[in-house]
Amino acid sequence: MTAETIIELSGVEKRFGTLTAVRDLDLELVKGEFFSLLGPSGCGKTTALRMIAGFQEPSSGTIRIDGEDVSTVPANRRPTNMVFQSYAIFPHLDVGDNVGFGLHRSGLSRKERRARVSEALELVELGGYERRRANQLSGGQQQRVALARALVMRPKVLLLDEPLSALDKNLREAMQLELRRLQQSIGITFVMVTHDQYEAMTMSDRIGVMFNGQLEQVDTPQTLYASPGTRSVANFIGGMNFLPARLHNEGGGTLDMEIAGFGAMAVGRNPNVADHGRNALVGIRPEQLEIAAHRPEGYDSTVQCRVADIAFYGESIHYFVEVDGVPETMTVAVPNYFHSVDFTRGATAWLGVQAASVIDLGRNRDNETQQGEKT
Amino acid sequence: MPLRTDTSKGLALGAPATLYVGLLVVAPLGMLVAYSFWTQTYVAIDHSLTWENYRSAIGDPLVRHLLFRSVWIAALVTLMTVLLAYPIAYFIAFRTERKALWLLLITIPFWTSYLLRVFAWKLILGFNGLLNSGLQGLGLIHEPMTWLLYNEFAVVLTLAHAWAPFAILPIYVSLQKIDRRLLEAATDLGSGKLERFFRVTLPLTIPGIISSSLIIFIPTVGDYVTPALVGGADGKMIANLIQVQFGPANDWPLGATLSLLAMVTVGIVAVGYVLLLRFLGSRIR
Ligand SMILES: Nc1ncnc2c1ncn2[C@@H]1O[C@H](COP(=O)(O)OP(=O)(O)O)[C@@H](O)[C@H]1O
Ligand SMILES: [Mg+2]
């Protein structure tokens, strides 16, 4: 354990009867970082967070916070505080008493407590709201009260369970940036649970991606985007076109591949993939594909395609195209740049891609299971 | 006749309720008020208006005593019932998965008539009752305890038992409504179980406690069956006196006056109680 570690989970597992909600979780969080647990609904994120908070006891494994084993420490004595998904604002108390709730046992005088409360409310830009009742607050304001109520405790770790999911889109995006700024200014470690990849990407220093109770990859948003370690991660972070490929030669830094539809290319080796085989899988991000009416110049590979469908997103346009030799329809995302490209459904077009944009995803397990099923 | 305006439509829709309330609440109450200002002569009613009934009722020490005792007994019954009901409601709301079964068990006493339940207590508490003969049989006491029946204690016990389900249900509902995350939030902010109960659970169930209390208190002040059957001489309450006026004494105007006095007293005590509890609740931080 390094001096900087604030939370250390080792071999943490949680079983509910026959269901294993979290399995074999190993994780080290660094002091002052903004960490997100990202994954689809039901993958065990909340359970993991609640074990850190102390609301749920691990079936096995240990949890250390700031070097101390807290596995058997009850929730009310852990140096963590939580922002609940539904905010859990006490309806019988006003804003000031909500925020000051946890300071009763602090040994502070009434005056000091009041100062701490108003300081915390200033921090979340609710200065002067002390005497408002909880039911007079909007969703965004309740969220801030919940945040102030937790931060006023000066926890070593702040836990946030889908803190923004109940807000509407504009407010949510504003709050993402604000939460991030707040975290950077106070320097407390934040652990956030979310199923929203954009939220995790914009806010976090590092993201842990979870599926079915299993932590699949822990990395910076940039690395998760550029070098996802598994197909599920690649699929969950951003959009991805998956293409089967044949691996001919894996000497040196690049892999010589024959990619379905796109032909031979030298693909950079993905450091997060360990297992390679003759049946390979590669991915191409929709925004890394060029689409043009004529064969584009200067690309490592170009192929002809047919536009099957179009979706207009405002800031971008998605073309769903079919390419000979590629089993699944591919997605091409084009920035809506003065309508520079404009195809109609059924049109024929050209795709261009650079070898540097092709992501090596290792052995193609889909293929193997399919073959396995056949035999 | 076609309905032309929203107003007439509204009146038509509201008519049955208005009629119902008018016939069953306003009319009887109006008659009661009217009677209280009349006078009973030997066989007929003197319809000239007078405050005399009120003057003599309030001036009568027996009336004041019975009124005070009714409120006192009702307050005792309410306190005892709510104190017993709260833990039961808490158990059903938080400590068991078989809520429906427990709620059903609680209503079982209601499957028999109220009168039978009162008689059952008579059988249990009486001179040759279950309790006395049982304890004598076990050799724990040598002669029957006579203080069990025909006093305030018997009235309070019988009523507390009779009202228990009515007290449990509102408290149970208010406990059940509490968002469990609020309790977790209190724990997260450092509260132990006891502190959490007094700072979150209890204040959030004050509406339930208020409904429970009023549901018991209001009818108990006016109860006359229980005091008549198990109350003995010093268990008598105001309703017994009212019943006498409408029955044997045949003085309806005085009966009406006593009824209204009891109603006003109950009203004042109830409002004071609600305000007090609300105030206490708002003091919890
Ligand atoms: N208290 C519990 N009892 C039984 N199963 C639970 C409990 N809490 C969560 N689960 C199950 O564990 C799995 C993970 O749940 P959760 O951690 O809430 O997922 P997420 O937050 O990622 O949506 C789900 O299948 C859920 O049904
Ligand atoms: Mg969750």
Second form
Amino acid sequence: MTAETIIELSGVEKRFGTLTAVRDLDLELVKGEFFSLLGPSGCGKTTALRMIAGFQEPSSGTIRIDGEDVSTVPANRRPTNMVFQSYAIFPHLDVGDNVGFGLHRSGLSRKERRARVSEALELVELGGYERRRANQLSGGQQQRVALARALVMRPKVLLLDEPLSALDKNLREAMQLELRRLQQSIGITFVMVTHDQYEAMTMSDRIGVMFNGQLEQVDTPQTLYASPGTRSVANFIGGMNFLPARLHNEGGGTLDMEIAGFGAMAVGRNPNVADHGRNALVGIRPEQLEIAAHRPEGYDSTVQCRVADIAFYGESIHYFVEVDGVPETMTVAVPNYFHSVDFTRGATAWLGVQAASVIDLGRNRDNETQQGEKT
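Mind sharing the form predicted on its own? What's above is the form predicted together with the partner chain.
If you are looking for partners or other molecules, they are not here, because only the chain is given.
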């Protein structure tokens, strides 16, 4: 049985005068998935969400929801509901009236409306809160009320615009798991906009990464992290050390490269990269590097380095190291348990890396540009 499409965007663009906020957006979402649009501020992700919701019409292209063209259908006639960044809880209404506000024009009886409100509050674990005043709610409870108010309308798609941004770190992390649990329990499609990579990776089945109004890559969190298709995606999803390389030979599934500072290695071909050239670019995640006082054994490449700086993050320590032949300072992430590694600034150390940890990122256009400027 194949997954059934619930949302389809074809060639969607949104222009504001001379500014194109969203460009040539093609996207298919399946029923029951948790999908996140991820990207920096101004990349077009919220505009895309608002076009799905019906708050903005596309300048061109088609939006279909459950097979119906809704490109020009107003928001109140679409099978969607939205949770905004500001929860917009009505302060003069209690929780029950806040949640049931949208049901007053539904044609349901008062008894049916009450039953729907109670059901929605149970879903978000606020059963019995119907008469609680809005000013008696914590930030997390207000977020749950906003969710219940959206879910009470029983939409086919729930849209979320940075729904956790107003919460503190601990509550935000707890609510990420709660929101994921809720989505899995009710089984409807969630589409969330966020600029927080960790939030997107924690909660999503798939993520679409946007830059400058365009989708750059759509994949599972695991694939985005292990096989980013571009430098932009690699830099936005987790930390990454970028190294120029020289491509010597392309085998079936490997690329023979000379990597700056680390020498010759056979790097696995990235299935998300199609554009290669002699001037190549590779990436190494900070946690994939081994740092040691003596040359470590069992690695495909080992080089000496100098510790330029140190950052303590509690659960991990980041060493910023300089390697001969590498143009930029590299980052090494070490789990902080029992101080298994302990270097001071200026210390000399060794780095070890496996070829399997090196990510092929295709053509190094920056390096080509620099060489062109020199000639």
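Residue numbers count along the first chain shown, from 1. Only a predicted model underlies this, so the values are computations on that prediction, with no experimental measurement involved. Throughout, rigid core stands for the largest set of C-alpha atoms superposing within 1.5 Å between the two forms.
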inquiry  = Please determine whether the C-alpha atom of residue 226 is displaced by 2 Å or more between these two forms following superposition on the rigid core.
reply    = no
inquiry  = Given a superposition on the rigid core, I'd like a yes or no on whether residue 285 shifts its C-alpha by 2 Å or more between these two forms.
reply    = no
ask   = After superposition on the rigid core, does the Cα atom of residue 185 shift by at least 2 Å between these two forms?
value = no
